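In structure tokens, the next block holds one chain alone, the form predicted on its own.
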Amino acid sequence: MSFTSVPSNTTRINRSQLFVPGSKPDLFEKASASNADIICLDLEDAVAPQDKEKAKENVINALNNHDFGKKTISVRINGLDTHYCYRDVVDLMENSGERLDLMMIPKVGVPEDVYAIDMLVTQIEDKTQRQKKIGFELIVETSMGITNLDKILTGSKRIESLHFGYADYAASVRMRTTNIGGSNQDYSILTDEIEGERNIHWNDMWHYPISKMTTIGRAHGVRIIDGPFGDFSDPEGFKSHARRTAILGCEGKWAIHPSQVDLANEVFTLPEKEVQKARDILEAMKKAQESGAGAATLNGKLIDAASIRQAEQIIEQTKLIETLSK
């Protein structure tokens, strides 16, 4: 391991984030019912122009005077590229208390993005001498952002998590698809002929920005959430993508709709079964270093020192969820 070390930012149960926009306050009871880790009121994409001013006016009154019990709670502001977002931050810091957890900064493309409003929101909190610390999510959905990734996540040390933003991504680069997430059958290759016949492989055309995410994101000790996967209809479908980024180190995933929660707590969650596998590991181990031997073997597998961080990880993701559920 390197001598620098990397420390992980709050720590939080992430595997579902449910998305309500701001100007529909006659949902925020469903959701606050539901089994989300982390509400977020929208205040950008899902909210009409005409709509902004009365949404928020909606979240505030209910960061003030909703029970959301237990739950995370976000906000996601409207872009830095608008009129609308100085007043979000400034109205959302003066007037909601202290229910607010975390504020998602849209559309993040360079350091300074994020550095300007963590200085709005650290003076506020000064002013009005507000307790609790506000994180910021960062929504990754642009060229530049993906580019720029790594001096980003130097912008703020309010970073707690990474998200990424598929259609608006897909719009950055000029993908040819309307898709919000899952796949496309453009995206895919021509075996070469076998016994007279060829077949077609699909391919992952949102690897890359993923994959990089995770990368980068694990390097500042961030958490990366996958975004939006559009269709609501399609659980099969849902779960699909979401585990193939599970598999690439993310935590969690938006719920776009109310479904699609358990779907995302279900992926998200390890199975006893790995749980199992990695207790196992640990006591391997354990029973190896007492005898002087640097590695073991488990089930006829190699287990050394890299494997028991691997089993510490999925321990500890899996306490906190206990803990959660208690």
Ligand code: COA
The other form holds:
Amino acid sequence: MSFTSVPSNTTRINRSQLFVPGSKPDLFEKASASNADIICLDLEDAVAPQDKEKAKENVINALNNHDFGKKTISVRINGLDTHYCYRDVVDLMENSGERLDLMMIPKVGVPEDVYAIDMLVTQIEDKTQRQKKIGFELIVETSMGITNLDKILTGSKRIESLHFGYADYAASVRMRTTNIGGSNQDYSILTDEIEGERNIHWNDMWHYPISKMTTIGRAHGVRIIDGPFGDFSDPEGFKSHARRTAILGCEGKWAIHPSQVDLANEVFTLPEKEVQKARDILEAMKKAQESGAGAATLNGKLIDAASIRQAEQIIEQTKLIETLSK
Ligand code: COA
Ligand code: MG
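Next up, the form predicted in complex with the named molecule, please; the one we just looked at was the form predicted on its own.
Full complex below, order starting with the chain above.
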């Protein structure tokens, strides 16, 4: 272990993050009644240019008057390459009271993108004497974002989480796909012939960016959240995809439709079987250490001090979910 330790930023649960376009205030009630851990009110790509002003008005109105219960509330602002961006930050910060928890910044490419928003937010927090500090959620969804990830995460101390934006990323690196998340038959391997048979193995074309995000993001102690799965009529596809990103280290996933919220909660709440296995590892290692051994065997498999760290993070995350989802 390095002498430098990274405190983990896990004070929130983020298994499911339900997106609601700011231009559709009728949906706010349904979102509040859902089991989503976080609701993200969108001002960016789900809102048409002619609706931007009205959407912002709706969102500010809801932040002041709507009862979102205990849910964490985020607003996705427009990107720094648009003239909507600065007014989104100023209007939200000056008019939304204390209810806003997080600001989501899309298409982040360099650390200065985050720094610039932090400067505005900090000034307004100071001016309005806001008690609760706004946290940042960054969407990584461009070739620049993935390339500069490590530096980007030094852009502000407010950064709580990284989110993967499938469609924008695919467009940015010119992937030949129009799916939002999901799979593609062309990203597959045709095996050599074995006993007269050739098989097609579909591969995960999103493995590299997600894996890069979990590896680099965790070095900065932030949560890694998987982005959208566009086909909301395919629950099995959603779950299969979420399970893959959970294995890689993601803590949650976006829901672009209420039907995806419970699916995300299910996948990102560790199954009791895995939690019990973690408890068994801790118990077996405790016994091994008491008898002076560094490594032990559990069900015919090696476990050692690294297994303790694996098991502990499973137990910790489960406790956090148990405490915060009540
Ligand atoms: N939040 C809350 N409620 C939602 C919702 C959402 N994101 N999406 C749909 N609903 C509601 C509908 O109003 C409908 O309610 P009702 O039964 O009371 O009439 C119910 O859930 C079922 O919706 P459905 O008819 O299946 O979907 P739709 O055709 O109305 O909407 C979308 C489909 C994709 C347009 C809509 O889900 C949506 O806008 N999603 C968010 C998109 C977004 O924010 N994208 C940005 C991030 S990628
Ligand atoms: Mg996007």
